[in-house]
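Only one chain is given next, in structure tokens, and it is the form predicted on its own.
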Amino acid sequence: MHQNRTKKLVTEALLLGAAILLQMIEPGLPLAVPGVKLGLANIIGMIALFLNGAGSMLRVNLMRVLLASLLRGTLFGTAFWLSLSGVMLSSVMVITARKFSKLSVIGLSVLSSVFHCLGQILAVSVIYENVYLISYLPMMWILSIPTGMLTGILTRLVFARIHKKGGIEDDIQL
């Protein structure tokens, strides 16, 4: 049993490192829409959820935001609070949806992307004390659907690479 806990801890640490790396490099990727990010680090959060459970997803996502913000020098700045709000709301919603629905990995990824936007808009509205910032939400949701689909497809491809008979893929609707 102790070896199983050690394996989970090592796996979670490796996932955290990968998530931090993806979060750090993503702003440098050229995209057609300025200010839009793909959410590549969310792939790692999904993997943590399916490999080690909800607690692992929450830990990886929370530590990713904290450590990446610390490395960037934005800890406790506006970008930190927006990232934290988005990732925590989306994580809770994905965990809940996985428990109570039959959504596929791609469906969960789209759900994550949509709620990440909502979390960010709610946070920025509170920070700037401006409820009218919610008017950005429809455009953000329109963009979040294809990015969520893309990260879902990438997550699915990663699962295919680490598939083992009787392993995680059997528990995931691909």
Second form
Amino acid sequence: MHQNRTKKLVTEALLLGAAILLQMIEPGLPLAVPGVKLGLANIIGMIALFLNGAGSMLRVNLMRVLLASLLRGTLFGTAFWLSLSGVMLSSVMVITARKFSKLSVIGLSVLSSVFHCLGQILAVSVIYENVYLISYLPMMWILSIPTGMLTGILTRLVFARIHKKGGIEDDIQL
Amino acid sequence: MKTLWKYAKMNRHDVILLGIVALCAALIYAGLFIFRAQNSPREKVAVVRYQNREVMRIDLSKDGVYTTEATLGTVTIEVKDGAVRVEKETSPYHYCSLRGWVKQTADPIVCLPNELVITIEGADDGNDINLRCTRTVRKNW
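If the structure you just shared is the form predicted on its own, then what does the corresponding form predicted in complex with its partner chain look like?
The complete assembly is shown below, putting the previous chain first.
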């Protein structure tokens, strides 16, 4: 199906809006383990990747982190740099994995979560000049598996609904 | 419910990835476990750093309650039975006080909103062979 530039731009803007909203409301969701979040905003990044390609995913994710921290008032604080490095590393790894591996969207979500954690830990280690912060990593990675799978499933559910409305080629496999 | 399972299908590559992730997590955990077993100093101190500079060095052999000023307000640190915890702090989700008691090296407490990190180190790190070696190596760079 033909997609002109305006349509792409509007789609991307809508996705960005949804991503910012999810990023903002996510810390308010109560979960069993304190400090763990599902990474709901990443669903939107995935949808951007599958709808409009790698550039779109990078733009949506980067702008989401920038604008959400601007809205929260934590721009250029420690949390912002952690978020930024996590999201950059995970986006780049997901784009690479989509190109060179046969992972489904569930695998990509888990991968994204894993590298988001790694990026955050690397950034916090550099900021505090402390290598022992890596001791947070095993627990984060183990929790990445269920949260990544869940966001992967949610991405499929959202995608199926967009698909029903029409506008996507039939051969897209998630 | 059956239709929902349809969306949870994974291929072989996904399963392999999950295995690798779990294995890496286990390896890092094991590595840290061995590191702690080999580097457990007899006299431990809790080093409190705020925004990258050391503000306090607390002897873990004496119980006590200490306070320090951080980004969002006063942080209360409690030492008891050779372990340290953040007792009270001002932050949105209180992750660092939920972390609870910590008594081992390589197991830091991080309070991100307060820009505060507490690590446990050996009190005699000046005489520590490992540390002295790294320092000499650094000087030679």
